[in-house]
Amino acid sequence: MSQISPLQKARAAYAPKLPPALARGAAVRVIEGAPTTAVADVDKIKAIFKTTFGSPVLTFEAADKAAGAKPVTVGVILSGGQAPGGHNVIAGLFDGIKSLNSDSRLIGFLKGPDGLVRDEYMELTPAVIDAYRNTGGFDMIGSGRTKLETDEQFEAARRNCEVLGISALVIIGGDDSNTNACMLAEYFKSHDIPIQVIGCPKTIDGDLKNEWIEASFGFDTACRVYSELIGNIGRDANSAKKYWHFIKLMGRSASHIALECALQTQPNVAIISEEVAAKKMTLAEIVEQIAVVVAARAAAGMNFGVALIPEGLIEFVPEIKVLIAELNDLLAANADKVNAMDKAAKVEFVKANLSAELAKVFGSLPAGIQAQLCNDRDPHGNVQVSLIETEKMLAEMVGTRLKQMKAEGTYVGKFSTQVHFFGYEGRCAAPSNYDADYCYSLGYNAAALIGAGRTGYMSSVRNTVLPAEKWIAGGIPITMMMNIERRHGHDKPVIRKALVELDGAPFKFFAAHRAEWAKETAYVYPGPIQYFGPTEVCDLVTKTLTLEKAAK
């Protein structure tokens, strides 16, 4: 780094706050909790994970530094998609090893698990880690997305550990992640070989969390950076006062940041993927629900608002997802035909051949929307779901939902609309002190479990709403929180995906103030994240974590 910004410089000088178990270093007491159980599935999380399954709870008390403790050498890697907070991961586990001894050494796998398993690294020294803490990004050593989930990757992982004389290795992931995390702690521990796996939970869309992982890193400066923007785009609506403004938000499997942004920014329409599943709800009705709102504000004279959309909402349509499994089917079993045929002709082939009643529902949508559907085909020749611009769809229809609402007579307004997406510009942002707290706990509690000789655990650091001499650390087994899922036609051991709770303080709270969103123009204004300043300002927790805290 040849140049660094003011914040930057600023930023490396912050000192992360540690639960009050690591205060004296990463030595600590380790109390176990009673033996663990899978979340669903027992009998075959069970016989897959033989000898990591119904691992205790562990919290972890403070404890003088344990007298002669030898040097280790850890691996760590960063998998799958970029979360604020990565390298204050990496520098926790840094400072926690050093503490255990100050010869230890840690070892960055390049590019996520694909380094692992080709053998490229790099020693991370006390200058590398020094130069990336309290910043954003993972261009410390990089990330992928590589599985880590064959017998022959596994072999590659153990002797490529060996020869650096590695004896443990930190998966810092998501769901997806951790359960490769979990499943090659499993191999070493039932193949004798002494490397031991421990996994951070990392995701900006906050689907991996339970009662013992309170939050993923990253989710509480994702959502405060999307936050932020949908603060400046409804102070603009409200001041230009001609534009409804649909915003797209990063969480394709579940809707948790939508929800977090809306409780932030009280926008007038939030939709919530989970209910619209819950309740069954077509396409016209959610375009109903949207079109009712532009209406009620527009015979008000506010022909203006903002409208939260989760990237994931047309998988949760219950006719949209038929629709497009039939239209997979059907452009599979024609593969040949319809590839001969212009775009256009696609079209026509679909609107010709799909069953009457989903045939109604694919004219239903907008004509860019049916080309997209019939062409962007993933290399299974599946639809590729992610590609789709819903908040453009949905400001389409509603469009032409207010013209015929005009015609009847129920709408009197002008609607013009503005159409955004929100995803990376979250994923790389210089942590909040929330995360940049959080996460240096969460790597330097990893150090502990490491010490204290487990593996096929989760870094835990939980009670977070409090202040940081109230947080506990401690680990959990990754197997605990596990249950079978059929993917790709084969039943696969993977860590359920925590989706909205619409029985939970954060959506009940949402939604017993949308009706007054959607009717005035309520929007807050959050602002951009603050580093420096007094602690309401500066430590704040996301709205979602304060409200789940409080219920209980």
Ligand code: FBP
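Residue numbers count along the first chain shown, from 1. Each form is matched to the other, and the largest set of C-alpha atoms that superpose within 1.5 Å is called the rigid core. Keep in mind that what you see is a predicted model, and the values were worked out from it rather than measured. First, how it differs from the form predicted in complex with this ligand.
- When two forms of a protein are overlaid on their rigid core, residues whose CA moves 2 Å or more are considered shifted, and residue 343 is one of them between the two forms.
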Second form
Amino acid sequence: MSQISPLQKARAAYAPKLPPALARGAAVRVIEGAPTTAVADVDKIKAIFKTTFGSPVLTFEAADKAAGAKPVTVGVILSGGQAPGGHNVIAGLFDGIKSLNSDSRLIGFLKGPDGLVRDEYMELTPAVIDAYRNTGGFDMIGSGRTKLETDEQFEAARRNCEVLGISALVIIGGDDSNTNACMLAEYFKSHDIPIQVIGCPKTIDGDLKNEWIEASFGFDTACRVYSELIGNIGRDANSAKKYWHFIKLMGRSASHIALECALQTQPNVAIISEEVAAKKMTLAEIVEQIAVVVAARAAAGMNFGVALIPEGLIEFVPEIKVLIAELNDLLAANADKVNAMDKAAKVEFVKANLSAELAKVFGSLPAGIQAQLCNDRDPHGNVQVSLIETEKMLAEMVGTRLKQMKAEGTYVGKFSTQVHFFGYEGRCAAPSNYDADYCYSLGYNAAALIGAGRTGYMSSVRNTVLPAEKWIAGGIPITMMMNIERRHGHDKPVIRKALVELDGAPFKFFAAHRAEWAKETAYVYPGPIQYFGPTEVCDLVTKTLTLEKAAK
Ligand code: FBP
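Alt. form predicted in complex with this ligand, vs. the form predicted alone above:
Complete assembly follows, chain above in first position.
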């Protein structure tokens, strides 16, 4: 890194806060809770995780450094999509293992789980760590999406760790990566291989959370970046008064990001996929819902607005879900024929071969989306929903519906649109104070779990709506968060994904206010993340977590 920005320079000196249990170092006093179980399918989870199932929840208290603690060599992996704060997890882990014994070493496996399997790594020295403190991105060691799940991979991991003298691995990832961390922990423990495995909860999507893991890191910063941009757009819309802005927000499946950004910025419309699925809404109903808001605002002289669309929406609309499944089968069964066709021919082929009901749904979609559904496929032959421009699709369909309403005499106004997609803009932002502190604590706490000799645990730092002096550090057995789900035709143990709960406090707050936000121009302009200044500006907690905690 040759040149750094003034902010980065100032930020490098920021000392993240730690929970009191870790204030004297990572050699902690461990308080064990009662044995645990799984969220569902207990017998099956127990049978798969024979040696790691049932471990107790751990809570830490500060303790003095144990005399004669041995140095440890730890391996660390970043897994999956970027999320702000990943570098601080590594910095916290580094400082934590050094506090156990100053001769401890940290090895970073490169480009995600692949690095562990292929033995590609670098030693993380103080100089490397210092250059990345409080920075966004995963560029220190890179990340990857390879799943660690086969015995061959586990054996390669064992071999490579043994050669490097690694006695503990820390896997920083989302629900799938932490599921795989747990499988690796079970493999090592059941084969008497003395390598501990600890997970850390990462994903901007915010869907790795439960009673014990109150947030996945990166969600706070990413939502603040998007909310700043949405606020800026809201102000532009309210200044120019001539555009409706359709903004798609990242989040592969759950709508936590869209909901949090709605709570922060108070847009005129925000679609929540989980509600669409629960109410079994059709695409036409979603379009109608937006068109009604556009028409009401137009009647009040406001031909502008802001609508938030979650990235995963399309898969939550029941009719589109069925359509995608039939499309996948149809295109896979005719792969050779279809691959030789141009875009227009593919669309015609699909129209002619879908079942009558679904051909109608397909025919109702804008031409561009029809083409995307036929063309954008992943290596497994599935439609890549994240590439489908839902924001464009809805803008176009609402425009068509408004034309009909105009003809019927129920709409008078102008409808011009701008479309946006905010995703990558937020994933590598410099972590907010919340994420900088939370991530550093998660990493340091992982060192405490290693020092306490535990495996198959996720690093847990709770009570984070309060100042760091009240944070609770500990460990949660990963098996406790698991159930069995059908994946690719097989029953698999997985950490249960947290979708937006419609009876949860954040959604209820949104639902209670959305009619007012639709009618009024009640935009809130959060502005950019502040790193230096008054605590009420710099040390914010997401609305989601604040509302969730207030309801308890
Ligand atoms: P993780 O769950 O791995 O953290 O990734 C989440 C995410 O950022 C989603 O929000 C998004 O749909 C996806 O990754 C994009 O993936 P890619 O980086 O492969 O384009």
